[in-house]
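Single chain ahead, by itself, as structure tokens, in the form predicted on its own.
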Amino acid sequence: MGKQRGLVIAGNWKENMTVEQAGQWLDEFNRLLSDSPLAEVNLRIVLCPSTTALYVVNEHIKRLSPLKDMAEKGLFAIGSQKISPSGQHNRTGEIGPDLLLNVGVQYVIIGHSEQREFMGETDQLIAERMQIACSHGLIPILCVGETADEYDAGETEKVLTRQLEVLRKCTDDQRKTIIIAYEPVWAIGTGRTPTPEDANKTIRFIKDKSSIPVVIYGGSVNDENAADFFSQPDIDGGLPGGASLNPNTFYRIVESASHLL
């Protein structure tokens, strides 16, 4: 019996793909749909380009078939990397919620731990990109995960305890359409990853701190590994990075997925 649950396919391209690469990478990943369709049912795909492309990645999925006709069933979504904290339109570099919206986006990643580490987000700001997200009917993918330190030092569960105190404000109505993406920083673009069952473990501890029905793995997903996470019981699909960036790896991963619905 498959997954009654469904799974979240999220592929975050981050600072990769011009314009044009974008279209060549939708035109790909189409006829790859085309040739060998995927079970439609309780499967999401969630495409996050980078901010340049959103527009003519939304413009370009209306023309292509079958993607547009997934994308009206709410099978294939656009996803932003960012968003503005505040919606006020008066931050240098940031993005409104109505300015994504306006380009088709559905879902945002908040919190990746990219912009953790690099760019100094703190929990208080993420807790405020989670609001104006939730108010404006966009749907967070929440990363969470703890660093190579803090894994060794046996501080997973301390660490997810206090990243997941940004979903505190949320209400009952929005946890319930909220996405998780559980992402040890020690495993992203590292080679070295959690096996699925501890992988599955940790995920079910966020299920049971947050009441977020949907957690999904981050960090190192490949068509390699993807089926073993996907089919442990707590983890409801993933996060690809790098391996998103190829359209033809990226529908092996999604291809796993549908295996098991």
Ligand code: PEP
The other form holds:
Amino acid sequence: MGKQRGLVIAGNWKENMTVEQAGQWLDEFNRLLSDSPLAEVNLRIVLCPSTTALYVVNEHIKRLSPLKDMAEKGLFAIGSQKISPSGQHNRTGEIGPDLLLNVGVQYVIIGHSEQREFMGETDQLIAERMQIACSHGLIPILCVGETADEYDAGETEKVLTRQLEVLRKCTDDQRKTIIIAYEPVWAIGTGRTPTPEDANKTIRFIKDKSSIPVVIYGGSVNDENAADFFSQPDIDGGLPGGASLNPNTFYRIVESASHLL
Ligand code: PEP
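Cool, the form predicted on its own is there; where's the form predicted together with ligand PEP?
The next block holds the full complex; its first chain is the one shown before.
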């Protein structure tokens, strides 16, 4: 069947989930996995909790089956929503790569539009974070995407070309592991989405420009539209935000991906 190279589903919890809620989420998700063949398919599930929950999520997973076995096989992993642009332990408020590795983190979201828009994240900082992540063996999930105004002005490809410049220092080996998430800003948290065909076309453009083989789609992905996106030939999975907060909904998204493998 189609997606021989496998799929990636990454849940972005943003600023949500207390330690207690994170534990409950994991218990429920683990229960759902226990009754399904999902633990066996070529599908990487990445959970990106808030920083305060990273440690407890890592510890909790060790006590759960099948989640622990999936984590050992690389089928379930933890992602951070931030990483310091400095490898020198000298930026107050940031988190260095060694601290992330220490709590079992393997992936890191970089360049999310909410950081670009509300926190003044620049392409320069994004490029530095990419280098720190890659040089410490963390897998970046680099988010790119145009705003509504840029979309309306027909500037999507121009904007993506600029945003993809942050990859210029990445080696060929690094490009093999980096994941890009195409997230049109106007689709994030809005319930609006591009058509799956349009998202696929833009993702094809990103792949051609970047030589990154794994590109996923994010922006109002839910359990009803996930299969339509994931069944597109160039879309390698998704980055749901709001829909990842409910373990049942997130499970159904993962399940719809597994049917394509
Ligand atoms: C996101 O958090 O990156 C995201 C795409 O959010 P949502 O799925 O809620 O639109």
